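Encoded as structure tokens, the following chain is the form predicted alone, with no partner shown.
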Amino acid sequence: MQPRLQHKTALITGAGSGIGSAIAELFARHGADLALLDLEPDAVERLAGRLQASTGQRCLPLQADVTDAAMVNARFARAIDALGRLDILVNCAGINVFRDPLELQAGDWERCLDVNLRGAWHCISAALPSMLAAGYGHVVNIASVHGHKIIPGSFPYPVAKHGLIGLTRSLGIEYAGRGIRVNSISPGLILTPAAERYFDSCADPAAERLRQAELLPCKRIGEPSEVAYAALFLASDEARFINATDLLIDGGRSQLYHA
């Protein structure tokens, strides 16, 4: 099989686990170079070595906050010096805050959206000039199925994430003569390891999951695999022609009337 990214380099925020991780072992495996950034260093410091050993791949460990910007632009100066440009950033980077609208603290809200929103922006921001002087640059954001559907009781997680579909519509549009194509997923739930800490942190883990699952018409949660393959071909140069879009990855629980 012809590698999908040879020969190209990507840098990936929130690398260290989950859907973050297994985008970076998929985009190693065929064949592109790799900053992994993340909040935790150990995590991408053992990510990196580990697909660095077994795909050949350069793989960058870059420690970082996403809402701190001048750390984002310092480690996407050392990236790009290392691997000598910067063709695609994946956006993963996120945390779940689900609150009481009322009962919601201003740190929480700042919090959310430093994070969800304004993190995806610094880590765009500093990949753009890179990408301009190019004339070429994928973006992916992973987004959610929260910026579709409203489900109660996640309050503001939704408001984060409506607001980065729209920044990726936006700066899709805003650069697309430019030779840059900026596109979103949206997973519904997903086995990653936070989901597997609401799991264990329900009454009845086993019941919880099964419960979750017969909501999907497709009667499985999903796996980060699953999310990876969807990046990969928005990455790659086969979607040319994808820009400004969202894809929805949620088994199609969506589109489901729920009575």
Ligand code: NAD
The other form holds:
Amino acid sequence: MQPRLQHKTALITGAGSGIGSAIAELFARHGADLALLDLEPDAVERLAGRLQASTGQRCLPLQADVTDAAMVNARFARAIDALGRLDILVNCAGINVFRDPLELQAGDWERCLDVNLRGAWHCISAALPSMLAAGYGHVVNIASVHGHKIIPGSFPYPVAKHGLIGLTRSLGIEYAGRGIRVNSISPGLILTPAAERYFDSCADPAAERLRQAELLPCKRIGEPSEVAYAALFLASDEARFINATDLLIDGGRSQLYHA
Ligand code: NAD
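Given the form predicted alone above, I would also like to look at the protein as it appears in the form predicted in complex with nicotinamide-adenine-dinucleotide (NAD).
Up next: the whole complex, starting with the chain shown before.
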């Protein structure tokens, strides 16, 4: 196998679970040294230890809440110091806040927008100065099909994910002439711990899982590794002419008009 990120460094947020963990694993197997950031310190410590042992790549675990700009800046400074530079940033930390708009509870709006949108901006603004100084950097934001289509009862998550795609396009253009690319990926339903929590919250989890799979043209739910391969491509130099765009990975579901 030809490593596609050899001699590159990457920081991945939300690396402690699901899609973020799958991206970390694939990037390490493809030769990148990593900083793995998550709210949950144990999860990234375990993953960093496992990946460092299995791939020989440097893996630095970092605990931080992406909503806290000062904490994010401190962790990014530590990552850049330890890894020497930062070539790639993947913003994967995210939370589901799915409500009826008129039944929002106190703090729902702020929590959803803070983690899913402002958090990504905190991380990009912490990475940009060193990327601009190097004249090189790739950012991949994990958005969602909710950034393209609306599922009633999912408010205000789609607001944040539409915003994240807007952030991607806006910053991709701002810095395009200075060696920086900013793209996003919009996954459909992917089988992760967050998706499992959603199924478990349903009256009949098995029936809901089946219903969701049946809604997809390919009749199956996506795997975290299938998102990770897209992130690998967008973060690599293979995608050097791709900027300020979004890649939907949903088995074609969002293109379906009528079943
Ligand atoms: P997950 O819950 O399995 O993992 C998310 C990780 O983010 C967790 O480790 C969590 O601790 C971390 N995190 C949450 N809030 C944080 C914060 N404030 N600071 C730092 N870390 C924080 O979720 P997942 O399903 O792997 O989702 C990953 C990303 O993909 C999210 O942005 C989500 O919105 C997006 N997404 C997921 C799906 C899906 O079906 N699973 C679909 C579309 C988009």
